[in-house]
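Here's a solo chain for you in structure tokens, the form predicted alone.
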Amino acid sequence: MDLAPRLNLITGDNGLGKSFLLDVAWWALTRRWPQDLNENLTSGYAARPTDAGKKATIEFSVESKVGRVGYESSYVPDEQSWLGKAGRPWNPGLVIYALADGGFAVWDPARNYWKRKGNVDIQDRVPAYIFSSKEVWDGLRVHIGDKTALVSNGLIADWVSWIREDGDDARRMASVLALLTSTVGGDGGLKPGDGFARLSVDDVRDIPTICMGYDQDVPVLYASLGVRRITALAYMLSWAWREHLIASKQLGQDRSSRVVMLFDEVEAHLHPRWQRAVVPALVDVAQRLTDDASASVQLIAATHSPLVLASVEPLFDVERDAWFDLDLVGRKVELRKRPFVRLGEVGNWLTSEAFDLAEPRSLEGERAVRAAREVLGTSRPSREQIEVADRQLHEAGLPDIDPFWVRWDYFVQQAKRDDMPEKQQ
């Protein structure tokens, strides 16, 4: 899988390995599996070979701060782990992984990279920050040595604090949220509400609110799954970059000029309007966060949505972007780098190699149209064959505006004329 430097999209049926590829990409960049660092996750498990008796390897290379590095790692059955390379790991830049279960993983070169004392490598830093979906909202505590440290206050507390301070953090969060939810014909995307809310007399937390399109401020915990998903994403992007800037300043080092984002099921819970906007927005948001035109921003996203594929048509650049597709061929899964062809309407993407549907219709409609096409391809179909196919089309609920009716109605009229006696014609 030869990844492009900017945008990489992965398609394929359920169960063929899209999440697996993202997990391996995260491991190649950070050397750790997300679930190994936070057992509260329901995804991000370590890859395991199906047959431990056979040799299993993962070979990869990574563009790091010091250039391209890489090696081949072998699975060690006795240790139930992958053999790591001795020595100091590489620095791939800031890495953010949005998992399908709502969790997030963050690797920060300023906070997770090995440090040195007296030119000796000291490996006592947190390997990565791994959030379950609940910890994104309520905060994350990690064990560092014999102590437990609060490394994130969570979305609720942080956002309230940022809004009260009315500084760069609040403006960054509002800007990212607006960019991720901006749509054609919209009002510029979601924005923070005026003030905070309390959920009950027993909950003393101030809850940030979202200003919805119907002019009502809704506590973010009461918002829909889609709104909460996109708000959590806006927070994690804002939090990761904010903490990276603070840590870089404390260490007296330059901030990272590389950002890698991994995103599983990028369209999950999102309305089609947002599905159509989310990937271009992610590319834009990451570039704006770095505030550096020369910064390298790479996005690797898995999707089941034809709207996502259609949405990248205006920005897709074959020199910087790639589309990968997983297919079941016989009893083996094959990964192919597909040539990206602009197909226009979303229905055309449904019947493309990305999603492999025979028809952009319901199952009943697909069966009826397929049967009708077989009749159309018959040299002299009987009246009974035509009537059966016509009945199937109507029973399938094929709408009057379906373009197939034009061809079918013409065919039926021609068949009736051919059956008429010559005098009646």
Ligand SMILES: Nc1ncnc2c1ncn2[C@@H]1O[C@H](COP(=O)(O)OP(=O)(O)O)[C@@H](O)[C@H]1O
Contents of the next structure:
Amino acid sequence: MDLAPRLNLITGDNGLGKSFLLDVAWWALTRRWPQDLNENLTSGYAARPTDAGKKATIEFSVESKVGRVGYESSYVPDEQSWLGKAGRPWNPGLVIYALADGGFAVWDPARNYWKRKGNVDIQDRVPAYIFSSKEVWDGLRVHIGDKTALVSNGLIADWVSWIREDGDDARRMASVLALLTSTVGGDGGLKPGDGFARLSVDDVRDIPTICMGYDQDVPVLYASLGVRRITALAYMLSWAWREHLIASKQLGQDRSSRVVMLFDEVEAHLHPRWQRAVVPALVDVAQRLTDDASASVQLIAATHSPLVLASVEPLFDVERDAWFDLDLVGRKVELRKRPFVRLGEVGNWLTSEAFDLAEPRSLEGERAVRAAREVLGTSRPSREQIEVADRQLHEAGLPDIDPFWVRWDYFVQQAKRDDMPEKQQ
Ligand SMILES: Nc1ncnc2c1ncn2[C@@H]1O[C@H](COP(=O)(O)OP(=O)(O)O)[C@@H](O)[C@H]1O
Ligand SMILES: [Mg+2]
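Now show me the form predicted in complex with the ligand, since the one above was the form predicted alone.
So here's everything in the complex, that chain up top.
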């Protein structure tokens, strides 16, 4: 898989390995499996070869601060782990992985990188920050040696305190949220509501609210799944960048000029309006966060949404972007880099190599249209064949506005006319 420097999209049927590829990409960048570091995750497991008797390897190269570095790792069944060259790994920049289960993994070059003590590379910092979806909201504690450290207060507490401080953090979070959710309607995207809410008299937490456009602001915990997903995303991006800035300063290092974002099912829970906006917005948000036009921002996203593919048509650049597709060929899964062709309407994407639907219709509609197309392709179909196909189209409930009717009605008219003289004879 030869990834492009900016945008990479992965499509393929359920179970063909999109998430797996993202897990391996995260591992290649950080050499940690998310689930190994946080057992609350329900995805991001370490890759396990199916046949322990066969040699299994993962080979890759990454662009790092010191140039391109190659690496090969083999699976050692005795140790149940992937081993390779020891020592200090590369610095891939800030890596953010949004898992499909709502969890997030963050690797920060300032906070998770290895340290040199004398001549030895040691990792005495947290290896990576892995949040289950609950921890994104409520905070995350990790063990470092025999101590436990609170590494994040969680979205609820952080957002409240950022809003109270009314400084850069609140502005960053608000602008990321607005950028991720602003659509053509010109509504300017989601905004925090006025003030905070309480859920019950027994719960002392102040809960941030979201302005949904109706009279009442909604406590973010009550917001719809789509709103919560995008708010969590805005928080994780804001949190990761904020903490990176603070840590870089503390350590006297430059901030990273490289950001890699991995997204599984990037459209999860989102309304089509947002599905269409999210990927271009993510590229934009990451570039703006770094506040550096020369920073390199790479996005690798798995998707099931034709809207996501249609949404990147205006920005897709073969030099910087790539589309990968997984297919079942016989009994093997194949990964192919496909030439990106602009298809315009979303329905065209559904019937493209990306989603492999025969017809962008209901199953019954597809069967009926397919049968009718067969009749269309027959050189002299009998009147009965035409009637059967016509009845099937009506029974499938193909609506009046379906474009197929234009062709079909014309064909039926023609067939009737051709039929006429025969009857008269
Ligand atoms: N950690 C793992 N180790 C080994 N095989 C895995 C692992 N995770 C997933 N797989 C295999 O990869 C297949 C694809 O899973 P997945 O990547 O979740 O599919 P997708 O995201 O495309 O729907 C699974 O059916 C399973 O056979
Ligand atoms: Mg998946």
